[in-house]
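Only one chain is given next, in structure tokens, and it is the form predicted on its own.
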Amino acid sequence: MRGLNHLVTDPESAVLKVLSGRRKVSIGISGFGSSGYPKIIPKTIAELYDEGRLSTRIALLTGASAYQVDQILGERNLVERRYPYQYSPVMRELINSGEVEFYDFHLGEWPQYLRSGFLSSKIGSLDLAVIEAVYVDEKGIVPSMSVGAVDAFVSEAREVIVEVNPDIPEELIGVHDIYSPGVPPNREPIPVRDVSDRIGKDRLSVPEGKIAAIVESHGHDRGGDVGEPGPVERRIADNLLGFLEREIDEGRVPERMLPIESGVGTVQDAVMSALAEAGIRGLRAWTEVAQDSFYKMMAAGEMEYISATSLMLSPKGREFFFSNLRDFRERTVLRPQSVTNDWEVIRRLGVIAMNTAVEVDIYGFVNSTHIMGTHVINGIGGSGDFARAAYMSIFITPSTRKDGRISCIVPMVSHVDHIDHDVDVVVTEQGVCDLRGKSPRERAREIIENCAHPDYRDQLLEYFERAIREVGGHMPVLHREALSWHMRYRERGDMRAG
């Protein structure tokens, strides 16, 4: 903290001296995938308000989740407007009681929505950003086990606080690259050609100033621990290995594999378990999110390069990669959302997307976001940005939930965040399908006879049969029966007829 001795204070005065006497407030905080969150002073603003002290409520900017920031603020029933993107169950259920106003968005495009001034009808200005940092100095701040949306909020925010949090190793410098695209008409191309490409710097700069205060925080994310892979979630895994592995035979891969994305999940780390036990090498990834699988594959050889904004770590994953660091470090660079999720970038580097579904229908439509079409779950996060700009666009899910009560491959998803237009292939532990090239009656038949349950299977052709017959057209639908199967649910618990 060289030559900012004088800003640092106890979290209590931080707060006070930002917050106190302030009705409603807008906040920017660190955070994205649980990671790299601040720790001590959204806890602060919570014992304050329990004390009387603060009466704020709070519109919650973050870059996309947080867990434990959400939970503690959200028990308090504090935070009136959420952006863009939570985890949180206490959240989940004050946004879909109407209780919070949650405006959910493309990730890659949230940082420059903010800079381009279009939340100020709704929020005024960024009252205050909190991040959490490695190290702060007059140069900058070094931020933690993530990036996200922090160049935007330290940039727009009238005042910053600053959590140093000495339990995350200083040897974390450098693995930062911060570079920030500007905002049209000056906004610049982003000069990365390969996925190791640094263009940035270490630290994010900011104005003289604008600093508030600098606390001391202490702990260690909340993590990434998704637990071990059942027999549905290996079988998707193999399918797609399988299909990966025909796409490189037959010319349409390189053999050294084009850089891939990976959401998060169950699912997602026995795919990535999937690819390491099947020997493909040189490996490169570009996504949002780094999990334990992809160091467990670097130390075997197997991934060459991470590049993404947040290590959203196990307790386990992150002992062993801090106990790595030196070595990971000169292969890992943690990056902003605006670059991470570029559009422009994902096409460049021709990125292979694998995203997960909550359901699909049968053209190939996408919901990944909302339960029976009503009740958000997450968020769209950074998946709408990867599937339309991706070499490929990959979508999983279990063909069905629930003990088989649902079905995952609907004749019309209840909600639509992945038009038709941006689905490549659709992979169930029942099968591939691949929609490229395909029309959307073509699409149909091979979505239900390889990725649908064998349960659900007659109903869907059934159906699909019916709408030709009595409908037609170049997208046959019987808008009556569409969603009959989601309030067959409703009504009965299970989308089975009969």
Second form
Protein chains: 2
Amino acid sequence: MRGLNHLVTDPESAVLKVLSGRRKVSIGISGFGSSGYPKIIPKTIAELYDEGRLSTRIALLTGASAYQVDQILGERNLVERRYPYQYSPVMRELINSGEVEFYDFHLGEWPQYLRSGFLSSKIGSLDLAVIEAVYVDEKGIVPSMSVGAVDAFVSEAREVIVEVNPDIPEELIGVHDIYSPGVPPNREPIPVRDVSDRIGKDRLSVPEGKIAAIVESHGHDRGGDVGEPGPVERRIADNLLGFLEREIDEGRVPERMLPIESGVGTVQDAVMSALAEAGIRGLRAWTEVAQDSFYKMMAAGEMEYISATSLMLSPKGREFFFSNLRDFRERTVLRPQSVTNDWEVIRRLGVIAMNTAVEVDIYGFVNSTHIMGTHVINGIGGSGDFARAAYMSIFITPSTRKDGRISCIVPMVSHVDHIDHDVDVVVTEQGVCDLRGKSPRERAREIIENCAHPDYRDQLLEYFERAIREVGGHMPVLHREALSWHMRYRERGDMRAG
Amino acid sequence: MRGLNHLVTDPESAVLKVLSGRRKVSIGISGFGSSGYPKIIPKTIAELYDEGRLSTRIALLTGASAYQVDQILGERNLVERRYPYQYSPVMRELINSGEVEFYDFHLGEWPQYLRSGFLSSKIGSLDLAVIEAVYVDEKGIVPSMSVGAVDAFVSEAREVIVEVNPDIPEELIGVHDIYSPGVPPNREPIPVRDVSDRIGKDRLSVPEGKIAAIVESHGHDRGGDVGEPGPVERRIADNLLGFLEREIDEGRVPERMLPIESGVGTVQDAVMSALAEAGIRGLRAWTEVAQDSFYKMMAAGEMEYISATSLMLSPKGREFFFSNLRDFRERTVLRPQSVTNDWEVIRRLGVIAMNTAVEVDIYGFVNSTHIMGTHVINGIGGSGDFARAAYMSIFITPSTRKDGRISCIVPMVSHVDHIDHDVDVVVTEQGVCDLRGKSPRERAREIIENCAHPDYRDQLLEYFERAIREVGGHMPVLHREALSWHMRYRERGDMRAG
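Alt. form predicted together with a further copy of the same chain, vs. the form predicted on its own above:
Whole complex next, starting from this chain.
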């Protein structure tokens, strides 16, 4: 911290220095995958509010999820706007009730939108960045367990507060690779050609004078533990593995496996384990969030390299990671989300994307964000970035939820996040549908036959054939019925007919 | 043609040599924007079929549209599959009736899908490529008025027939820039940094022995003439111009205009003219299809450079282009669609994308392909490539069609091609809605207020407010009514209530 000692202060002074008397403020905080979020400044804001010493309304910007911050500030209703992703029951409720204006957006493109001033009509310019760090000095800030959008926040904010957290080992220094793509007309090719390429610096430069305060914080990320896969998850993983093995056999996927993007979840964990067990060679992750299982695989020699923007580890997983940090740090790189989620790089590397669907329709459109089409869960996150730019885009879902009362294969999805052209393969515990090169009517028959639950197959087929007869067209739809399954669920708690 | 003289033959012999006795064949032909398609081989196939000397069923692949070829082969019902875009009344009817299996797909990604074998389950490997050329010799083929996917077709097909068309001036040699992005894991950064960068060769290399025949053909492309803008188109253009001028004033768009992608159409023509008239500096096109108006602007000193994959010119426009070819060729480059439509380059250059919507909903989702959600018009084409990767994605539409009986602003689009996150700005003759940074509910109020036709505003607002009251959520939808406007139109020919 050499040379910046005069900026060290206590959290309360830091907050009051920057926010005192302000009625509105826009704050960009570190945090992605609920990792690397500031531990003390948001808490201090909440306490000062509770004591009546602050009444600031906040536009809260993050890289992606920052669970605890959303909970703390959401409970006090301090947040007016929330961009671009969240994962918190309190914030979710505020968004769905219309109390918080939520701008859900592609994570890869998001930092450029901020830099280009595209959000200025609603948030003005960015007032403050609050960044959790392992280390800070005049040369810059070393972020902690995630990078996310901190590079954009630090460059755009008028002032920066740094939270240095000594609970995170300094051996993490060197894991980060900070490279920020320019904004057109000053954007250059992003020179990543391999998952392991380092193209930037190990820390974030900060223009002189921008750091308003440095505080000490403590504690670890809440982290994530995705649990053990059940029989349905295992069948999905087996189906997906079988599909990928055939693709390798037939030469459509190289024998040295292409880099994998894996959404967070039990099924994805099961898939990764299945790939390793099947002896698939050269597993590498080019993904947003690295989970516990990735480092288990790395320790077992099954995972060659991990490139991510966030380490979302359970307490046990974090302990394991920290205690093997000298080994793991040689094969881990944490990048800004404007690089991990950049379409240029995803497409160049040929990433195989595995994401989870809430529901899929018979033509291959995917809803991955809105329950019954209206209530957002978390946001689109990086699923669009990866599904679109991927070499191959795979969506996985159980065929039913809620003990079979919801079919995840429906006549028409109630909300579209991914259009049919961005969905190559659908996998459920029932089977696999490969959509590539097929017309909508061909896809419909295969999705119903291969992926739908037997309880719903006849109902789907009957709808589809009636749609052909009564309306026809390239993509037959009965407008009166297309969303009736969702209506039935809302009214009777069951999508089954009769 | 030096060295290849032994391959020169008549069209009938060429077709019979390759197709005789075959029951199924997959053919990739040149053609994009109904330009540069083969003039004689498809006609010869049709004639041989009429004479009962051929009975081949065809999987027909193109870059994008090849109007006459679809008409000729479609009328005889010779096409079994059609990939990935068409623009022909006959083919459209066959697709919508389910007689032709149509795989509509993003034009930029499409060549890689072919190269990766992703279409093999349905078309096997590519049997034949038929390419219209200005010139051919052992060093390669110089394509004619479009490039499209010819590079992929020539590399993937087992055999190639070249149609040399001497009606096209040889001065076109040097306009093409053939660079084919590799397939992962062998893909490199595409080194385009400016609209005018040349990164490839002026012709297409062909592996020795692949050319099965060379034939002479004659005649010009059908071409396109987009007509004069009417008052609605002019108001849309004025609204869009006003918006862009404000963006420049406020520094969100640089003063030297970013490259423009412009879909084909009267409104787009009107917009380009309006930009030029307003004195916007440095107009350059990074687009799929260059129209007549672009060269009028170039001649007037208003257009600096045109990069496209197709020159879709009217007979008059073509004459003008050819007679000024020595000048225009210095400022024109024709590239493969895997470069013009590549997300990496579009994003790097910061292209401003202007595409046409069939309908837009109150949350900003766009239908650009399916009438009433079921019957395809042409296909998604490059609209997804550009809308997603653009610096700013603008969709334009009149607020109503069919004398006001169809509202182009609806509660829910009947088909989704572009999700809300890929639509930054909506422009109608009524006004402009800037969606950036706004929550769905904020967008809904502004789209209704600014863009909907006054005849439909109350009806939309009433729906929206009831959806908030009755269902709520981040994106309130009444499933019973969301598509009722389309049902009403289907049943009564009018979307207006009452």
